[in-house]
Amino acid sequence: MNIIEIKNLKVHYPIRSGFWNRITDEVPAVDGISFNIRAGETYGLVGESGSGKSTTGKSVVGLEKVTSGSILYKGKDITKKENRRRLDYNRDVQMIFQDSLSSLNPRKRIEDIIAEPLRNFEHLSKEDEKLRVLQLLDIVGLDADALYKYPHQFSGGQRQRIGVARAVATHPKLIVADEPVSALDLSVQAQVLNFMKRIQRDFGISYLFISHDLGVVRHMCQNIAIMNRGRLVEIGTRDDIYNHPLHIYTKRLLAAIPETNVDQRAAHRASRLAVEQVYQDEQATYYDHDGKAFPLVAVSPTHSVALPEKLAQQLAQAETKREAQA
């Protein structure tokens, strides 16, 4: 059952010139964008700075205004605000931001940066509003006096743990986690990628999670989505695209995955810099005259890349065989 259906999405930014500031021209940072999140599952969104993966998770939550498409939650278009106030959508739908620092008050405690959320929607009396709050911090493994200090007064990993607790406070049925642990060192990275699965086992929560770094994702995520320029290039199961990628970009995102065995460091490097060239060479393959990338094109159940067509049908003859044979 799906939680959330995106359809045909498109987020565009104006760009205003002239004397009287018109609107002369239009940036796609999403351009046109389909998918479904299914209820219980961690869905990646993948790609480079600026590919618009965080305006897409803006925009589920509702902090970007979208141009054109829908968003769908219990069948319902909560692109138009009377359906969000009639689902609640707000109470279920919540955010865990990149910027731990940024996204917490600093002229609030933690008690009440946790507890806004339980004000807004859920109206507890003193005592039971410091009792949720308790129990959502011991979740995230934080000590009881916490509740008094300030944002400044943690540590990254744990203003993140304090995102996170508030984002569940509320049993949102969905968050977004927009790149919830690129700022963070790897062993804290671990802390709170661990938390944030032990909350979903616990709770039954979805995430739409967010990153560039394919290797968190693989830990993280069942279907991954990766996306350049405004638009999705390849969808997949966590199998189909680190094990049989067919676009050049997913290629080239897999190829830049550090590798630890510095024994063969010689091989990764000449690996990496010929799927670098042959990415360069090929770019006009898999993108139009304008840059952008072609529609998406099933070439399994599972598993969508855009193709020129033709390119496309190749691929899928390729993958039946593959299949055949396995």
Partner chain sequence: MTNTSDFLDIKDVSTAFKIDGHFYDAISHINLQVHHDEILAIVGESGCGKSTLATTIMGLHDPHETRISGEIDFEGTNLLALDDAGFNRFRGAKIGMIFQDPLSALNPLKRIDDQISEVLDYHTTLSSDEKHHRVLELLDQVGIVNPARTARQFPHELSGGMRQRVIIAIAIACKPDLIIADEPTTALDVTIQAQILDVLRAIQKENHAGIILITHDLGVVAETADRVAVMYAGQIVEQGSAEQIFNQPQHPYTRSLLRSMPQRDDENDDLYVIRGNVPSLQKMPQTGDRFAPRIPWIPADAHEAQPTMHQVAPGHEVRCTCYQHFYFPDRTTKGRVAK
The other form holds:
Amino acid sequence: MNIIEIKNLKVHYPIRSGFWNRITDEVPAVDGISFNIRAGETYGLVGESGSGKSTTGKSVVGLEKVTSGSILYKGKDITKKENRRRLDYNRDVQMIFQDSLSSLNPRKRIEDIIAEPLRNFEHLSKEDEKLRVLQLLDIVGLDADALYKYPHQFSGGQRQRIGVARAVATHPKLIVADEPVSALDLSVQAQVLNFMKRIQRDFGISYLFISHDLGVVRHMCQNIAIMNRGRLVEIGTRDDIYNHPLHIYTKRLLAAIPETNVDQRAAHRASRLAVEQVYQDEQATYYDHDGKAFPLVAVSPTHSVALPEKLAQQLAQAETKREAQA
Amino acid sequence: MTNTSDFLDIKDVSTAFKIDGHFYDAISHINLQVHHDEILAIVGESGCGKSTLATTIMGLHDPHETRISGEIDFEGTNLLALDDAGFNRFRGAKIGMIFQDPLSALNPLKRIDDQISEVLDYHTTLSSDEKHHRVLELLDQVGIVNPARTARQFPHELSGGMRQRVIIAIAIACKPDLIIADEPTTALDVTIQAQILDVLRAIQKENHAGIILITHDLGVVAETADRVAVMYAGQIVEQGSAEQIFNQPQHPYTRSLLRSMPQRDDENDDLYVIRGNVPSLQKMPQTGDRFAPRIPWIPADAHEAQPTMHQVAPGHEVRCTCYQHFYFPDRTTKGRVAK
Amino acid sequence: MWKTILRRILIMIPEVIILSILVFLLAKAMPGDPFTGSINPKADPAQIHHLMKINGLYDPWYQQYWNWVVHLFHGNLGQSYQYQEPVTRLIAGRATNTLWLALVTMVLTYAMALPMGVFAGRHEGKLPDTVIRVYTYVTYCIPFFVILVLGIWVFGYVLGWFPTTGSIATDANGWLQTIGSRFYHILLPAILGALFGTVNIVQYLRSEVIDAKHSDYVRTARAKGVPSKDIYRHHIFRNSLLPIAAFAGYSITGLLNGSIFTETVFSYPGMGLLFINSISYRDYTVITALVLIYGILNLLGTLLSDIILSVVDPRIRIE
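Switch from the form predicted on its own to the form predicted together with its partner chain and give that structure.
Okay, now the whole complex, with that chain kicking things off.
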């Protein structure tokens, strides 16, 4: 069952110029993307800076003015404000941000920060509210004395956990996590990712996990979409994307992930440079004449790639053959 | 120029910061050598002192707010004995530095060519024509496609990757023997990161420079470094060749760190989490093993009272004896494990 | 860029219209009229009534406003009731005085503020910084008119160094004497105005210098081996003076507001003093004209700031 269905979503930012400051052009930050998030899964949205992944995330939460297309939740298009209100959408869908310091109000205590969504949606008595906040702190592994502290008194990892606690306060169905661990150290990152997984297991939450870090995405996500210049170039399961990538852009991203295998260093580098060469040389094959990705074509029930039909099938067959040989 | 000579010898260096009137060690008793023609990675998490070490070598600390002891022998000169004017003969000329955030590291109001030729102004006697020529040559060397155009641009007109290339061009303008790169790719996309690391490697080969690469990213280290020093809480806890560190890690911290990375084959497991937190500078214990509180299941007598470095293989050193007794609580294998 | 400037000026038109209506209404809302007590305390109420009538003061406000606008486009701001003189000529005479006062004040302000701000920022936390900060706090705490009254008392009456009233000595002859005398009259109010005006600039500049000192690009410059004094010259000063340069436009507003106090205390015949007098005499034509001029100057000041900023900062480009 899909919790969210995104259909041909477009977010274009206007460029104003000229004497009357009229809209003369548009930047297509998100340029017609479609994908579905199933209930209880973690869906990975991967792309480099400027790919439009954060804009997509904000559109799903309702923080972005959508140009066209729809985002269906319980069969209703939540790009319309009245539908969001009617469905209590902002209670069911929450967000975790990358920068935990600037996304938490520095002048509010942790108690007030976590209770804020509760106050907006649940109208609990003072005691019940406090009890809930304490429960939430417990879920993310923070002590009760955190209640009366301010955000700057916590480390980055603790603040990110506070952000998680705030996001889960209203028992949301979906959490949009925009680069939730990018600013964290490795050991702290592990802690936050574990919390996110545990909360998912306990509460059946779905995540839209937005990240540029393919290593983290592989760990967290069952299904993944790769975004490039406002469009999706490839979607598929974890296995599809990591073991059978078809689009050159996906291959290029994967090849650029640093490997911890020191012995394979030279080989890894050679393969990265080889992929980069193909990427540079064959732009015309993989992108249309405007330099944009083609529409997605399904090569298997789970796996789609943005290529002309014939080429997509050809590549998919070659990949199947390669795997059979291996 | 011999390839194996230590041209940078850091001897027992400590740097203390003044906090509320007291001095606290951010790095303590660091011993480290850098050779020509190598990339030495210093890896550790935020607050471990890796950047402090870099800025100490560069002499960038305010002498009123810091207290530095020890000796940094650079090609026969003790850098720590120099005054600011003396240091300026080395900075930019023989030691170049690359910074993390390429946008804020460039002056927003100056054109790229002015910012690069500024370093030539102070360390060369080139004419302004020659300087201009050198600037274009440098921009070309760091892989900028249209040097003449980029030279006349302002930092905000460039992409993040191009800005970092400009920073590298500044650092290598005078062909320094030592380049210190402090998190040079942290602010960049992975594909750009790979390109920047390629540029660094190429420059190191071309100039026979020694590079100190400071990073928190183990992947970057594994791809780039010849040797690795792992830092925890202001100390070096392990150092060795990249192969030694990644294939036979010894220190509990190194092993824990490697295990907390998301791996290919444990997608459905929880990640390994190191217990507890790094103590703040003010609360740093002055005796005993600083990592001991984070591995409480290891008996106290496994640690040394005053941990020292122990050689486990040629060029491979580990702090404290606890590595011999370390095991992960969720795994039964004790002692050293080969990967 | 010229397009943008032109557009900004066009946007000012509705702003000015709204401003003028507001001013007009406020002036009308004030109790009293321009004639009672000003012609002859024993004047016949019927005569005042007659004067009000022929001057159109009983017409509905929009009609009066409309008449005023029509005249405005003929370059006629009306006749001052108080001075019996065309408002245009009246203000023109006063404006030059205010202009000179403002100019000297501005030059003195920047001449004092820039070195102080830079010096305080450079020696942050040390003695000179503390002294300058105490100075700014003290000046900031004292209301402007108190500074003025204190200044006029100490330097004008007690020490007798400066004249305390007027814009020129009555016996000044020849152009050299005239200019000298004017400048002499301006100096004390200008110094006092500058003392007050420096506070914001000093504090702003100081914190800009401190920010710049700890910025990454300064660290880069240090890593290049640039000596400290050159870093200050090429990087820190330049970058921290930039927002101050943009401030210049806005400071017009401050100077105009200040002139109202200064000119009143010093009986200096400028626009500020004229303004205060017109209000007390309900000299509507003068009030509305002055507020309109003040409003337009403020808007121009803002525009000027934006233009300066776009000229000095490459990151901001008005296309």
